Structure formats: structure tokens, C-alpha cells
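Shown next as C-alpha cells: one chain only, the form predicted on its own.
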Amino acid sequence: MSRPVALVTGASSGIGLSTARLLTLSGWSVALVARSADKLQKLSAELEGSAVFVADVSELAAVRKMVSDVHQHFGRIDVLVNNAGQGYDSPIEQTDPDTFRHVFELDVMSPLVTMQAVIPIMRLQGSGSIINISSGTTLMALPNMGAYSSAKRALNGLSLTARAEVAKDHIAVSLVYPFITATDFEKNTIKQLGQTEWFGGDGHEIPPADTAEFVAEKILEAIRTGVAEVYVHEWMKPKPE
């Protein structure tokens, strides 16, 4: 094929939908993965180029299946975004192992095994190209965040550690830190929040969210250049010591 393929997972709304609105544009065609079939058929009607693969990437083994799938339909996957994942708000003494378990298994396995999916895939071609979706919050200790802060955390070292080991196979891993962004995704957060909701809370002003096409351009800044990290904006790098 003449145009080159990104696999978007979480691309039925938010960052991943305006990612893979931005990519079409750019000339890739698009890998649309999420578990809602209705939504992903309508933006494939709109995006050309694009093919619709339906999974719930909690699930691992419909993980590899998805991949294999991209694979057999496009021929190749030059790029991965793993974007879809779930927050989930809660103090620490409160903090439910079985909830944090599932999102957990939606944070870091997915992307894990997604990874170890495209990587063979990539490594034949000689070259690809992965984007992790991290959160701001691994950039803070913030109260009620930590399962879902860790998670991100987990990915973060992850991604790294994969960068490292897949430059040899010119294979770029970078991460990708959004800050609030105006999506679905606080209404989707799993809540077993305490006296202290977000990081407002304590009386500091909260910075308007971004959209999610600002970050969908984050996205493909990250993919274009191979920086191991991009953070939507500068006051977010961490300083130096």
C-alpha cells in the first residue's frame, strides 16, 4: 500500500478519535481499534483509507488477535498508538485490588502485549514507530490518583526500557503526556474518591483542559521526530536538579 498505517487503539473518542482524524489527513491509513462497533463504523465512513477492527484490548489474547488482524488486512503497522485506558480515582487506604487489578490489566498489560505484538511486525519491515499514552499525573504525587498515577508509572518505565532495547531495529518508543484534556475520560473514571476530589481540591486553580486535537497533534509530533518524550507543554518537563 501507498500510504503508511497507524493502529490506534481508544479510537471510538477523545485523543484517539482526533488522532486518527489528524493522521488520515497526514496520508496514513488507520487501524481504528475500540470495543464500540457503531461509533467506529461511522468515523471509517469519513476517514478514508481506514478499516474498523472491533476488541476490548482488556482482554489479552483479543490483544494479539487484533494485531495479528491489522497485520493480515493492511499488509504491514508502522506506527502504534496505545491510547485507550481508563482512570480510576481513589485514596489509597481505599484503593479496591480488584478495581485496581482491571485497570491495571487496561494501562500496562494491554499496551505490554500490543507492544510485543507489533514489535516482530516493525523489526521485519526495518523500521515503526510506538506511542504510549502516559497522563501528567505520573509527573505528581496527587491525592486520589495513585493506582491510576502508578499504572501510568509502570508504562512510562515500560516504554523506556522497550525504547532501549528496539533502537537497534530502528524502532522508535515514545511517550506522550497529556494534561487535562476535554474528553469523556473523567466521566468513564472509575470515582472512590475522598474528601478531596482532584487537585483543585486543595485551592489551587485548575488550568483549562486542553483539547483533544491539541493532543492528537502532541501525537504526531511524537511520531515524526522519535523523541523518547513529549509533554504538551513545557511547564510540565520535569526540572533538572
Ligand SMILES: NC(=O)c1ccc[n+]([C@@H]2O[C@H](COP(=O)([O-])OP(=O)(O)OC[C@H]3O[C@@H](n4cnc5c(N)ncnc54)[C@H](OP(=O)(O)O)[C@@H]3O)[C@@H](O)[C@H]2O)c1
Given for the second form:
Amino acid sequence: MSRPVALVTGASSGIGLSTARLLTLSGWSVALVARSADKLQKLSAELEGSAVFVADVSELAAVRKMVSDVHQHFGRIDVLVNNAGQGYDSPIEQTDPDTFRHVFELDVMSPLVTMQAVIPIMRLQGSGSIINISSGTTLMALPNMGAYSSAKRALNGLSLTARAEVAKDHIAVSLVYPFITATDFEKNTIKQLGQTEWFGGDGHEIPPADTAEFVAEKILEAIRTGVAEVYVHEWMKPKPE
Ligand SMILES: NC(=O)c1ccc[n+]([C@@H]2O[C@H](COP(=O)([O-])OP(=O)(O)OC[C@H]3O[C@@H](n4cnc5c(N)ncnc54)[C@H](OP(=O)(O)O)[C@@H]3O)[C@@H](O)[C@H]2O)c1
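What would the structure be for the form predicted together with the named molecule, rather than the form predicted on its own?
Full complex below, order starting with the chain above.
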């Protein structure tokens, strides 16, 4: 039987890149999606069975074309990892609506439209797995993280609802909540900081960053178990009241 196919957005860097590597090692053919063609080509040369699909997934028409191209290339899509994303640090008072709209397009609308394009394919196949990458910031109220964490909270809501809607089609929709992870995320975050920093200043120490490889293992766990929510650390799990 040919290898199952996983589509990973944001595969050129960080968590997506490590996930693409781990999925390849675990037997998947991986569709590598991001804007950086050079980085994807280099990665693809390393990953057996992979193929490159250059797309700006904040453009919703590009998302639909990308999913169609992946489907045409591989003939199936078994796993979708909606991982491409970007942070935006700004106090609410100074949050720029246009910047927030951009972040919302990338962090919410893009995974929504990717799910919409992939679900009919998975339904026809009889099964599938969709993993949406959320954030530990959705479990807290951190200063300066209002826009980013509320975008990811919207993604949480869409994911849990989609999960309930497509369970009958044997499609499992799961959320993975990474905590601070050592990637280019911080460097790529749009910054419009005010007076306060999001950690520190209140006596709390910043916990050590996780590796992208560690988070990739949690994504694989979500694919294999199909559970609704995977927290990369037990202590992140919301406590019952
Ligand atoms: N690192 C953390 O501390 C952390 C914590 C919680 C959640 N997360 C989430 O984890 C996910 C992965 O982040 P990361 O830490 O791996 O960050 P990263 O190293 O900055 O990687 C982001 C990835 O997204 C892609 N991307 C960004 N904008 C894109 C666009 N418009 N179209 C297509 N691809 C785009 C980037 O590729 P190109 O630039 O090549 O397009 C890159 O591959 C994100 O959803 C992030 O919100 C990260």
C-alpha cells in the first residue's frame, strides 16, 4: 500500500518543519506548504515522498488552489496539520485593526478554509485527521497577547465545533496547544509593545522553551489518538472548578 499523505502548512520552519520530518520518518508522504520556496525545496530533498507547494495561506484563493494541487499530486489527503501562523504583540489600547485583521486571516480564516477544502476529500476517503495548532496563550489572559490569543481562541472554537460535525464521517479534528517553543516564532511576531512585557515583572520566571521536535511528537500523538485536545504539558490542562 502507498504511504498515507499529510499536508503540513508552515513546513519551512520550526514546529511545521519538525512535524514534516517526524511524519516522514513515521511513514507519511508529506505535502510541504509555506511561502519560502528555497527552504521547502531543501527540506523536500531530505524527506522521502514529499512534495513542495508554495503558497501564501493568508490568501484564501491560494489555500483552495493549494489543497486542490496537493490532492491532484498525491490522489489523497489523510492528515491536515494547520500549523502556519504568526504572533502579534500589542496592548489592546494600541491594537491596530488592520494588523489584527491580517493575523486573523492567517491564524483563523486560513485554517477554516483549509478544513473546508479538505473535509470533502476525507469524507469520500472514509476517514481523516485534522490537527489545528492553537497556543497555550488561549488558556491565559496575558497582557499584550489579546489579538493573537483571541485569534487562536477563535480557532479553538471552530475546531471543537468541526470535530462534533464531522465525527460521523470518521474525521477526527484535534487541537494541539504548544507552550513557548524555540523557533523563529518570536522573531516573526509583529510587535507593537506598550509598557508591559508579557512575562516577568510579576515575579514569575519564564519556563524553559520546548523544542520543535518535542511539539512534533505531540502532534503525532494527536494524529494517532484522535483526541480533542493535546496540551504539550500536563500542567497546562485547565483544572476542573
Ligand atoms: N513557537 C511558539 O512559542 C509557539 C507557541 C504556541 C503556538 N505556536 C504556533 O505554532 C505554529 C508554528 O509556529 P512556529 O513556532 O513554528 O513559528 P515559525 O518558526 O515562525 O514558523 C511559522 C511557519 O508559518 C509559515 N507561514 C507564516 N506565514 C505564512 C503565510 N502567510 N503563508 C504560508 N505560510 C506561512 C512560515 O513559513 P514562510 O515564512 O516560509 O511562509 C513558517 O513555516 C503557529 O501557528 C504558532 O502560532 C507557536
